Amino acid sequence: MSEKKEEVVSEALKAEEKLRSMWYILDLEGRLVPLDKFEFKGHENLRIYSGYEIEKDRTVTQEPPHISLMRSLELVDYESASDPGNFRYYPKGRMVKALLEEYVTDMVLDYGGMEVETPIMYDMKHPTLAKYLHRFPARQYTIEHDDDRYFLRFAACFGQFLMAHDATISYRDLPLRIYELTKYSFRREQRGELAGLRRLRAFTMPDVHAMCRDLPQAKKEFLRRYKLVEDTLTGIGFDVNKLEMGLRMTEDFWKENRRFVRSFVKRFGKPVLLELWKERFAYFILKYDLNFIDALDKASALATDQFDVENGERYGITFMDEDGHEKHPIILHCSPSGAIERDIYALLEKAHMEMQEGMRPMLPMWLAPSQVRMIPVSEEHIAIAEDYAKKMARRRIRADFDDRSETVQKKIRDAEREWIPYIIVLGEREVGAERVPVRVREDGKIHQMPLKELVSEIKKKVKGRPYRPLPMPMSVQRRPKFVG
């Protein structure tokens, strides 16, 4: 029997588990209010989030609603042949994930990030990496090869920092922004914490670092990156005003930078949960995350940024300053969307909660696998349905047609179960007609409009977002069923 290898648990994670924090609500007036003194009226999600963070219990005791939705929509599913926390993506889900990946990358490139690619595994004996491994609060996957032991990356930090170490950098180059969309990052989350797409062991993480000259430059860059975060999350389909912010920092940073922290919270526009530490237990002195509260009252970070004051020196990253001396940069760590898989989880949970409020669940228009479904009344109308779908496809609209031998009502019900935004029933009256009846999912009504008007409406809703064609055959009859 082979000897069981001991799990690698970082010293930072051990320290975090023993950490004694001081918890407050920082309000818009800049006051630190102890949790038991804060009036949470009108801030119910902040109350939920605060309790979740303080308890630090990430276990899930019931199935989150998004799991049944990701399967019924044929997006994502468990893969029993893999390690828990790894998933299979069906064609529709792969399209959604790919569009999100492309969109977030486009946003980071517009911000000024320089895209790179780095390895997914690293030598555990490498002196710099071994030290950083123990400064990051995460459990690792390890791989044995001959007499060597490697760990799978849990972020893009390793490769980007090693790259920056080898670069020749001037103060004129700063802030230096390096970006990678990691496919994949790995964290050995505990089994009780794994629940659908919310917490994974393998995930796709957009990771953009900025090497900054000093704290004043880092603060300025930090605020610019917060705009990137706001724009990215809004573009995906989230209302930032409905997210909750967690701020974590050392007591010294708070004392020395109160004005900056208070102005940042005022910009966010709502009270935030503030965690203060007497001593720094990790590599950062300030960190924030924006959190989504799901249907089970669990909080999940969708974006983060951090002030890193250790790794410039640890990795030997230097820049030549104006005075001719080499110095170490402050490094900002940002994920403007969080893990791509978690964005899908949050969109599905959001749709479920809207359904509970009597609204029709939907994905954002630019992510809908089929945006328009043509439904012919009879076999004689399949040709016109196909023709209309192809015309819309030429305008970069994802349109299909249901040519199955089912009743019109059954086809409509199936299209509604797929959350298709627009349904058009085509019969004899629609042949050659200027206007067609468009069933709009958003309001549940039938609107008479020309196809050109519908195309313009969809184009307006997806403006600025990437496009992919239909992930399945245009003919519904020719599609395999992946679930059920």
Contents of the next structure:
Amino acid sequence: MSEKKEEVVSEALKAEEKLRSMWYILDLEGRLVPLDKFEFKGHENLRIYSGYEIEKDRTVTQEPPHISLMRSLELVDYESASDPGNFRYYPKGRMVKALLEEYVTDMVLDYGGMEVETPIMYDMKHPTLAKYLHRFPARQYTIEHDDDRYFLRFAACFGQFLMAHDATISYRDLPLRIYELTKYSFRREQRGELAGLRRLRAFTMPDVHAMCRDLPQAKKEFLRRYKLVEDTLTGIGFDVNKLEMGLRMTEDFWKENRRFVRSFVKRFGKPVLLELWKERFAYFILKYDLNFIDALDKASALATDQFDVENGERYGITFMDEDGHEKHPIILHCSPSGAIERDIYALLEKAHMEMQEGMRPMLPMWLAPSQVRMIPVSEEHIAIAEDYAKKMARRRIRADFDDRSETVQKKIRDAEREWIPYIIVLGEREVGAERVPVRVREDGKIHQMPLKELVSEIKKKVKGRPYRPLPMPMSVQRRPKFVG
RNA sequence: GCCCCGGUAGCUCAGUGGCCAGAGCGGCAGCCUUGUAAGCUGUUGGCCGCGGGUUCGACUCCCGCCCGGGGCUCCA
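Complement to the form predicted alone: the form predicted together with the RNA:
In what comes next, the whole complex appears, and the chain from above leads the way.
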């Protein structure tokens, strides 16, 4: 091969390959238990996450259930005209994603994050970045233009650090919290690692950094951020108690901060997988991630936070301390929800698992593309259905009406297949009636109630979450089919 | 990236080394005027993933590529 294309493989990638580390379970009593000694009974997901699974019979190797769901619900789809791992979002999917983006952003702003926006591509020759590239275990997309070579960011760190480098910061400003929702972060993952929405090459990641004065302040901030993580994941619709924590740190950090680490695990409330490194090979000395276990027993990280002791110096980020000396901050890197796409993946997988348990699969109420479907019994009732839908829309509820010339049964079936939480059939009996028959997906029963009551029930369920209007026409008749 | 499996209509899928490649769903047209998970009839619709090769003849066999899934690995 005369013109072999040199691939930029970061040193961190190579370093990781020969990394020496030890694995334990750190339990609630603060004991370090080697994996083969830990009693996993009652901690099945931790066993799966730890990779300590005894050969399970998986004769059927199947594709993750969220893949057919993301398509059949018309949320997301492959785009074969792009690079693999770059997806298209249909109107409903865009709405779900936008709501998640807004929600996570709201949470971070509440926490005190200052939202910024930075470029998505950077000069490979930039001295600071070139070094950082080699500290991050990811493959880049590169863009060449004449003699210049750029890479697409794989996280929000670059822009924020360069910004912080130029800022004048006093110790009084710390912890300094900077936030960006990267749309997108790009990582050119190995082809075989891509899987539906679980692992992409372009993804949307909220990234909050906190510049801290010293280790004690960083530890305090770290715990505050853990609350942000917990609240965000819970607010999205996850049960944090069902996630598994991976904690990684250097042996030195463990030795010097045992009490802190133990109390953190206690705070989490379950035993965690702990990886100890003999020496620091990465830019961080501690990191954790919260992992979701999907329908096929695959684990993938959602939220994460890290203690970075290297980039303050590498990027020349300084603050003026009380003693009049310039110092480098410790930087915490956190994604409170993990990638937004991955949240969608996890929500779909969760719904699938619930379906297997005999429940009707649903998205959280605030994310349901259509929350209420009005079904007129015959043509004469379309007007009332439309009227009711509009009434609800005025109360910021996503309601629509099925004005197609189909049987009531067919329309109900279709609404159920869309996972619509509430279905109301409207006919002669409902004209001028006080109450309407609401078919509630959650319990599968029909509840007679005034529209008003349904409005307040929905309001209660979506409280504190952002709102977006119906992402398509209110008339079901007037909607294209994006999939099948 | 490597190994294995797959790609046929918008969707799900059947099919054969050779006459015009099939079904269901969907779309469209008409009928029906519907009461809590699929009403009836008709009709439309296919570079059989792309390129090359073998062959009298390829959707079918071979090679390469692209796309998807699984495994290895890895992460948000």
